[in-house]
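Only one chain comes next, encoded as structure tokens, the form predicted on its own.
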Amino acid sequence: MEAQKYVWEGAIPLQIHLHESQVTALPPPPPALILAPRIGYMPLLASLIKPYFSSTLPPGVDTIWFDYNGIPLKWYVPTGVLFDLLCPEPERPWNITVHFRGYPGNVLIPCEGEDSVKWSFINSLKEAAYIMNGNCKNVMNMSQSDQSELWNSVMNGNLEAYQRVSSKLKLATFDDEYRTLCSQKSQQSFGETDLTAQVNTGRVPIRLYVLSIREDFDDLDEMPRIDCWEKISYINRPVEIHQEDTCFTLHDALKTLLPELFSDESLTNVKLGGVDFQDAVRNPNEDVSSDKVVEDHGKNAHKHPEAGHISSGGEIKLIRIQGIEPKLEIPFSWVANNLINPDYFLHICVYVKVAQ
């Protein structure tokens, strides 16, 4: 509960600059300083940002979008995930640029404001419910008032209200053994432990982002700037937790998610194979209105389409979840219970240095 509270209270300091092409008054406005919730989404900041820059905007229809170092920010990805993915060496404040014109429709799918974000969230929740329970009836049958309360709790960062409504969805949870911390496993090789962990069998919805870098670097602050989404592979695949006589750790989960990345011996002998981020993600504006549609997405989540395949050795430089770099020996059930986003997906960012 305490860990979840920290996740929900997490925020990223933003320094938001208006793009120079849209400045119509001198002197140009100073950047806006905003604390953005980690679990939130960039378009939800519009009500704070637009009034701040309104006096200097050119005439026309406003369509807000953001970029970081020239990369358009995908609005349906939680703000904290964007930060973890695009800022390997955390930049505080995070300097991003806001645009009100020239929406990059070739990179970003359309966003009609809060409604688009809301339905993207609800559809992700339906998808997670199908992965966890085999159906999404409880999400689809939510009353209008419960749906509104759930969405408002996410927008306002109200964990108590969120738990009150989400408990009605009866989505699976997992017994975790955080008290043990798998201490024996940290002292033994991964194949020799006999630590008992009482974990319910279940599936954890995962969204995995794998950033591949060809240039050599020793420290994160020396890492080359990320200049396009093509360098990021996106994988939507659940992890199954079984009741067994070994402690199922984050390391075990990552090996399950990315068998082609992990060798049996080491984290530093990897192969990168993924899917293009834009091709893999479905349209968040699509309304998932039947079990059949969600079932198709849920089944596809088990697959790993081969696109943008890179078959060369490499080295894992960083694994980041909710802004932290967890030890690989941590019980995965604890991670699944405490570090998930409100849509019940666990977002994991992995940085990989691939061989030239």
Given for the second form:
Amino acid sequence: MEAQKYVWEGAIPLQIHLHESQVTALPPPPPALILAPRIGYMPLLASLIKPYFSSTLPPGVDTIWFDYNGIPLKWYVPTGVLFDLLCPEPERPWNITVHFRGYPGNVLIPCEGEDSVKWSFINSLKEAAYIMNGNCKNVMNMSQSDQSELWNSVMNGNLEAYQRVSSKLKLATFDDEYRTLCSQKSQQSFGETDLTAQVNTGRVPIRLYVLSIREDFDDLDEMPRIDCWEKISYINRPVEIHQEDTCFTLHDALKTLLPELFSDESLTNVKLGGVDFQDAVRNPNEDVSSDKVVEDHGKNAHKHPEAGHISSGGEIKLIRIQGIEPKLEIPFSWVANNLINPDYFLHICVYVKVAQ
Amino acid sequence: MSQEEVAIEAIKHALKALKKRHLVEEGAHAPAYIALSRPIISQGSEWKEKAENLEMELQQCYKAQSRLSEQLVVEVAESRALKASLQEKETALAEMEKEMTQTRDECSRLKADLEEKVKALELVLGEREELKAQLEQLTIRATNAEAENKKLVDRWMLQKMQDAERLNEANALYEDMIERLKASGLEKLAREQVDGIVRRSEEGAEFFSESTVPSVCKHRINAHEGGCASIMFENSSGRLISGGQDRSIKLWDSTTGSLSQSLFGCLGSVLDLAITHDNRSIIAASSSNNLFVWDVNSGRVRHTLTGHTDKVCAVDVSKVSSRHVVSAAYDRTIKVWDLQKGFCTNTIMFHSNCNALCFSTDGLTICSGHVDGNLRLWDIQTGKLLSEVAAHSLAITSVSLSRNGNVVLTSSRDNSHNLFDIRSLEVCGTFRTTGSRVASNWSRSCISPDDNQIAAGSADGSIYIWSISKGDIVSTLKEHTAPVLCCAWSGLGKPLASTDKNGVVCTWT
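Output the structure of the form predicted in complex with its partner chain; the preceding block shows the form predicted on its own.
What follows is the entire complex, opening with the chain shown before.
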């Protein structure tokens, strides 16, 4: 599918600066220019970055971590999501700083290199499988070679290889009439046959990132800088698509996810406009636990149950998926089939203005 | 617009947005980035490769160096060793040379020595030859001399032997002569002895007197009250000694029939009498378990021999010494007394009581006659039984020795009298007759001094006389009215005396 290709080939130009505390040689090394795949993860870039700075590093053991504008970047969040979330006005190239020492253990969970990232990915996959099928047997029974092939395909951005392996997993897809309508190259299997995926009710695994902003702004570049994770709430709740609903749009999906922000239910009303809501209490929502498998059937696994509630009285300023801002009328099933990450999760970034 | 159319619009819009993004992001930047990174990457890899290669080379160089240095060490060590051995060899060589010169000198010296020795040897050999020749000669002479020597020795031996033979002959002749002389001497003596003249005045003449056969009663004496059990004559005299029931001993002159002496002191009836060969002491055996020894001249009791525990029924004194007295008592003992010591020196115990006993002539042996009818010979010094013989079937009552001491007369309750050769204990003769009954256990009989006649009393009061040579009764003497207890013959040949139970003593000639 065309959309999937775009999604997989997506890459963000990064300009990586070495933090001045790490510089031991004069003159300080120039920033490294790296293309980071959107579906990849930051720690995987270590091997590409090290050559640029290896000569200037102080002696000792390196633990790589990144930050943007002082915010340490969470390594288990795909690069594309981080970019969409933290740069309201996309900054190309994205200037981030790399550190090799002084890992902020109080903010970030430890990362021991490529293996940690791989296990994090596999866990997300299991979580997605559970949400979609009710069990994660298919992921757990994957052979060692399949697992490594899958991971390698993700690391290298090899869509064909990925599709080969992931088709064996037989994860459900969502019946989407619009598949054929929107692409000339139809009948290309999105990975599995419809027979196995005939579910009346499909659950879409979703990771929702909501950035709450107090100040008012009209333009994105006027948005004040994000300086801490506390402003971002994380919701991990699947959305159910009912088959009968021929037209379940993104808007409907968002309504189920963030009901507080949609008090008057008219489709047209919910364009990005200023709707005043009441004051909100923001609950900091920090660590995303992607390792937690969903136990309750049909329930949402929240780290902080109360953190799911965004303040009522907010106005959605921006919705970003895979770097684009889709219309709210877009069928959600299309979104669920085409814009998901390799771990079968749909990452959605939402900017919400909260009234003071 | 229908919902569908709206949806399709939205999707299209999304796709457009994705395209745009692509153009803006990776589309715009990718080439430049790739271009920029390639050199670095390639460079990096180039450098890496270079570095790796250099490292490998270095390692190899190091290895090579270590190998070379090892070799070097080895070589150095070898060369040092070789140097050292070379040094040694040189010193050894020098030494060898020195030694060699020394040995050469020695060698020359030895050669000189050798020549001298050889010369000397030749000289010596020559001398040896000469000596050998001399030796031969001498040996020949020696052998000759030995041969002569031997011959001479043989001749000498021969001479000696001849001499010895002659001597032997001479000796033999001499011995012969001596023998003949002896023999002729003995013949002469024998002839002299056989035709001997016995002169009556000489001592020992009485040995040759012939005893007469008694036939007439000369005296009849009432000697003792109650009975006279024992009578005897003094040695070689006519004095008669009698001992009786009345505890007295009386001495009579047998020619006159008168009492000459009485001895008192006996505590019991006198059962037997004995007199020493010198006629000085009289010993009486008493029924009071004692023996009394009187001195004849003083008439006093000199010894009392105590020790028996029952009546003493027989006593005899040695004919050789007057020291040893032997007594037999009814306590089954025979005691040997030493009169000088004054006590019993030996006690012989025997199960059968002894009724009569007598000394042998040499005084070393006793003959005893026992109740069991056996005659026994004892050695008085050891007290051992020498020999015994079953003399009679009943108790022996009398044992008396002949004058010559060769035969002993035994009388027994079985009314027979036997003569025994004392050495062989063989019966020489037996005498009995009807009517002759031995009166009591202690009836004594006797032999005549010429050893030819036997006199024995009988219970009917008569006395029978047998001749030993004839073996027959030659006389019967009747006078007594009571059983005859004891007979005694004088050493002079006559008279014969007898006693009976009434105490009457008769003498017969």
